[in-house]
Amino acid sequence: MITTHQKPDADAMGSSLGLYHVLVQLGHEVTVIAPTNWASFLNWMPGCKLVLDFENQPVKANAAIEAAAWIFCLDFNILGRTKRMEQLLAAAKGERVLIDHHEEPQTAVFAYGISNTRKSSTAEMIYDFIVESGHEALINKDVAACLYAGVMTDTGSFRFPSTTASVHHMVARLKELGLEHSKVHEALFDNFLENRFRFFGNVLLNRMEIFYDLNTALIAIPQSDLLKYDIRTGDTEGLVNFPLSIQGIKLAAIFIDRGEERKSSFRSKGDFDANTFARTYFNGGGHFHAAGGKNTESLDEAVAKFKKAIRENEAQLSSYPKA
């Protein structure tokens, strides 16, 4: 069985399906389970229609968890990131294998594996796993497309600092093995509805606040906006990066009222640690320059908490070098 974090992104789904296609070729019986639904722009991935949504297919998913001898846990390192699957995974008989690149893993619950923060993405780690186990010959076009989607999106189309030489070597090899990269880009980035762009326009015009003295940008989105523009899972992907492109901005944050909880995402530049910030104030974590969190307070309370938090970090945020 292969599983990943709730609301899986392209790296989570791409690494899961890339590993799935290789294990099937090796003769294994494999089930991929996502803890929740995922963005429709991931449905193009080969094998995606076979993935079980735990919330919508709990009977099948429970049976697969109970039957699994091996449980690969990809792109998360704390069982709580699987939402309602957490207790089932903790009680499962199968050996849990961790393959992830986030900080501070819950090591006690995994029998094998690694959380390697030096890696760009879980997709890159799955590529390494396949190659180093002697099975590079099993990387076909389907595997290549899934892994490329993961590494390309998690590196911000290869612009983030996590884009190492090994990432480019990986992509070059995938191209040699038949990867059609332009089709992946089209499927991920040229496949949205008009309402998403109108929603983005409204957010940038009416929901964005800039704190120039702290080199910080904040976006706070009420649930009413999500309903007005019929925003679905995945439609807010990448929105937090827009204010980060403003000259001088060192920290960008977005808070979204999802009804049952407020979800937050943080992106940073330079020496500001978004991971520590998310863990300290918003029950979250992630990477040094990209992290997320959640809380049950109201949107107004979450925003007030954020404004207080950035004041507490004024020494770091206000020190961004001027041009």
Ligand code: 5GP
Contents of the next structure:
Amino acid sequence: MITTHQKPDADAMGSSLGLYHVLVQLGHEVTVIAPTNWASFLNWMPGCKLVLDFENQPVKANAAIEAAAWIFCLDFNILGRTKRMEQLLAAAKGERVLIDHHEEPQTAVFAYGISNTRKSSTAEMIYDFIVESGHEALINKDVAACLYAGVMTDTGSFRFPSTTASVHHMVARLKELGLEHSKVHEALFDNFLENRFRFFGNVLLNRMEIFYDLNTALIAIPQSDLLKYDIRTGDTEGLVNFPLSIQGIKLAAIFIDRGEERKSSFRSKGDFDANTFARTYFNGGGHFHAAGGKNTESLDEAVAKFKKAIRENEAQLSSYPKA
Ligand code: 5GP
Ligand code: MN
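Moving from the form predicted alone, what structure would you give for the form predicted in complex with this ligand?
Next comes the full complex, and the chain you just saw is listed first.
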């Protein structure tokens, strides 16, 4: 069985399905389970139709978790990131194997695994795992497309510092093995509906606040906006990057009122540690420059907490990052 974090993104789904296609060729019986639903722009991924959504298909998913001899945990490192699956995974008989690139793994719950925060993406780690175990020949077009989607999105289209020479070597190899990269870009980035852009317009016009003295930008989105613009899973992805590209901005934050909880995302530049910030104030975590969290207080309370938190971090925020 292969699982990943709730609201799986392209790296979570791409690494899971990339590994799936290799294990199936090796004769294994494999089930991929996502803890929740995912963005519809991921539905093109080969094998996506076979992925179980735990919240929609709990009986089938439960049976697969109980039956599994091996449980691959990809692109997350604390069981809490699997939401309602957490208890089941903790109690499962199968050996849990971690492959992940996030900070501070819950090592005690994994029998085996690799945690490497310097890796660009879990997709890159799955590529290494396949190649180093001698199965490069099993990387076909489907595997290549899945892994490329993960590494391309997690590196911000190969712009983040995590984009090492190894990443480019991997992509070159995937091209030799049949990757059609333009198709992946089109499927992921040219597949949105008009409402998403009307929503973005509204957010940038009415929901964004800039604190120039702290080089910080904040977006807070009430649930009423999500309903008005018919916003679905994945539609808000990337929104936090807009204020981060404003000159001088060192920290960009977004709070979204999803009703059941307030979801937050943090992106930073230079020496500001978004992972520690998310952990300290918003029950979250992630990477140094990209982290997220969630809280149960109201949106107004979360925003007030954020404003107080950035004042507490004034020393780090008020200095502009070096290139
Ligand atoms: P995003 O802001 O795109 O949701 O997530 C950014 C990074 O932070 C991702 O690597 C993601 O795994 C991590 N992250 C997001 N939300 C949470 C959370 O609630 N808890 C933890 N530990 N990590 C999170
Ligand atoms: Mn990832």
